[in-house]
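To begin, one chain is listed below as structure tokens, in the form predicted on its own.
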Amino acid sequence: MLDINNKKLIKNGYRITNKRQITALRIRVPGGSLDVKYFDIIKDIAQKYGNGKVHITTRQGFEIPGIPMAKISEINEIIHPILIGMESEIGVSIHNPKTGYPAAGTRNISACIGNNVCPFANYNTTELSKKIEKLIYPHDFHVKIALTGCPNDCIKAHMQDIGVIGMVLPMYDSNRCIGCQACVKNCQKVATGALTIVNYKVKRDHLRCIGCGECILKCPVLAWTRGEKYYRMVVMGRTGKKNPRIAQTFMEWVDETAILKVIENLYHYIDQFIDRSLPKEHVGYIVDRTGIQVFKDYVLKDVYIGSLSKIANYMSFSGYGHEKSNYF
């Protein structure tokens, strides 16, 4: 019988399963993008050591189930090309790739396809996910981060501790506009109604605009064009048993440098205030204890706030509880 250290097992990218002495390997796929040259490795492990199947996790990783724990060291040697790939492609530092992952496999940074493919996306989610991965790896705290290219939020960023949503500043040329109102009608139907017609020209309400960029896509005469690229960050979303809730906007119309600095500062905040008696703790629970102002003091340190940038002064987090009196 193997003497298994559960914490060490999880830290090595494996997970505890419902079968004794059987584990599952998590393959990290930062940003949901993986070179196909690694597929043969995943396939061989699944067929030779697992049950012949691969599960795609909710965080866009690969999970290979049915692996005997006695084979972990052997498998770690086999997957080392994937870890070396992380070193070269992302720039993370892995001391000895032949001993497997130095980080839990469940905390993959997830991302939609971004502007590599999607016409709605306002930025390259894969590239930003790699920058974040490099910044926070080995990602020991239980922070779920998701990147989405536009406010359609296909990645469900509002369900994460940190969600990064792409924005664009639309630029309007009134001389090209023919007053067709295609942009206005679309904004009213599927966005926030930030566009109106005033004296046969379009007026944009910046306070209502969420930077989705659909006005640019809808204009038949290129009266709308893409200006500067920005981001919106939503924070403290969570699922789970205790008071699930949707993330809310913490800052918007900020640049990539601000996003990366806030995430870097966030880890200092967590390290200072996390409840270490728990196996893991979401950011929102920590903020519930410290208050939003302490959170802001930490994460906004040395962050450049541009002229368009907006930071939330107050955020109401209600979520929902489990009061039985709410039921008939």
Contents of the next structure:
Amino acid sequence: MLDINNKKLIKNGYRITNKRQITALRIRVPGGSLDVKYFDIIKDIAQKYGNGKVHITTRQGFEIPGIPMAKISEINEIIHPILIGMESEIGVSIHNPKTGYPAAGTRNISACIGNNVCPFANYNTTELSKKIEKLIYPHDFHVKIALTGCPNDCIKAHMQDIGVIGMVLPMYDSNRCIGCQACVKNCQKVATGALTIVNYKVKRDHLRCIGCGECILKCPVLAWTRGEKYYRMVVMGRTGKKNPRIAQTFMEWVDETAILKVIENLYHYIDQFIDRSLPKEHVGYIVDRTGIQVFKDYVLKDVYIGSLSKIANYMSFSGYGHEKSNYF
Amino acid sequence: MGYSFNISTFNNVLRELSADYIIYAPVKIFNKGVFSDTDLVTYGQIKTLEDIEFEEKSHFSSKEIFFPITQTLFYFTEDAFSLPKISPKKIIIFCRPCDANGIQRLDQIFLKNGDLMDNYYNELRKKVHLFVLECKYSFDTCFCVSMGANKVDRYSAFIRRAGDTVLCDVSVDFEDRFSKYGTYVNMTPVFIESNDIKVDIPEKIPKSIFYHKLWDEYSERCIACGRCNVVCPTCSCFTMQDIFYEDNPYCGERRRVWASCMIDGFTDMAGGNSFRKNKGERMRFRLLHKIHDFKQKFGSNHHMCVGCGRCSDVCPENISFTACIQKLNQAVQSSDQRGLKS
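For the form predicted in complex with the partner chain instead of the form predicted on its own, what are the coordinates?
Following is the full complex, with the preceding chain placed first.
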């Protein structure tokens, strides 16, 4: 029998399965966008070492099951073009790409298809995924991040430790407006009712506006056009056994630099306060202990807050529990 | 008279003209497209030749320059009114032949439509001088040749850009400005002689077509957004708005604002009646106006539509105007009149 160091194996991107000596490899696909040339490598591993199948993971990676643990070093050599192309080339520091993934704690950054394809998306989710991957990978902390192009949240950013939602500041040229009310009616029906008609022209209530860009999409005359790109960050969403809950808005109308800095700072916060008796701990539980103010002190360090930006003073989390002893 | 320029000498002409003229042309505006990280090609003010977008069709036509989307007709207080000021500068528009013909159609509606001319339109329109841009190729939705709007014979200048060379055929009004910086050449304007799309417009359309089932699919497909109207170089409808200022409702202004025959409310009347409630009827009204009613009313030798194809370009539901014309043509040609609803 092979002598397997489980912790090393897991950190290498493989998992402990329900069959002894049999593992599954997880391929990271930052932003869920993969050059199809890597399909050949994935296919070859699945056919030669695995059971001929691949599982498409919920985080947009590929999991290749049925691999004998004895073949791990061989497989690590085979996947090295994926590590170079998907990680090294976007700036991730990979010490030796022929020894496989250097960490698995920080999960693959998932993203909706973004403005490369989707008309609703307010930014390029693929590009931002790469920037975040470069910033936080490899790392052992269990952090889940997802990016979504607009508040439709197709990627389920609300179920992540950090969810980034695209916003756009709508710019209104009243001289172009023909008063058709397409934007007003649509905002009322599908968004937040932030628009009203005054004297045949449109007024936007900035506090209600979620920057989804629907008004821009609906306007036939381009009276509404795209202004600056902004982001909303929702934090501490989670699934899991103890207390699943949906993420809440931590900041909105912030720029990309602020998003990146907060994510970077988050790791310092976790390092300071994580419960090291557990194999992993979602950041939301840490915030439950430290309180939102301490969280803010850490993650907002050196973050530039623009004039439009809003930071939450209070976040109402509920989620649901099970009224069992571990709750108290 | 023909003149040849390089980019820098042509820019000298533009700089000199800009003293007396506001100069508009198709321009590409970075990141102003409807979708994120896309650009918008539309008419905007230019300073140099490099500002002009030669390769792509503009999203909107040039009509908003002299037929503003929102135009204040007068301001009023309790017992007095005054007219808005108009810039003393004249206007140059660089546009393609279809748009130049579109302007001629608008002239018909606003200036030669009964005994009175529309003074607001006329005041801006008479400032406009057209510099027609030669089309090197036809875009995929263009059908200007079918509409006879591929050519234009009246212009202040006709412009061909070939790499770093600009060739111009210039009318007498602008001769001195161009001859100062250009070298004399022979230049004959070239027009698009064939489009990928060709449409057959039925000469006589029976009134029974009103009730044909061909319009029904548009009631299902059209979302009544009005994009086809606002991008059309020949749509001229407007509505009136009386504004009472919020801070002091004893003062205000009367405006006219573009209106669209496809959008809800266009045919609403006092008392609550509304014609053309369903979108198929609106499609029928718009289409027949463009390729039948206008020509019949004015007895002109051309239809209202100039075949620029913008209505097809911008329709979010992918409705093709030319496909609809073809369906109409087939319906008219089919002798047994199948499809007529009783």
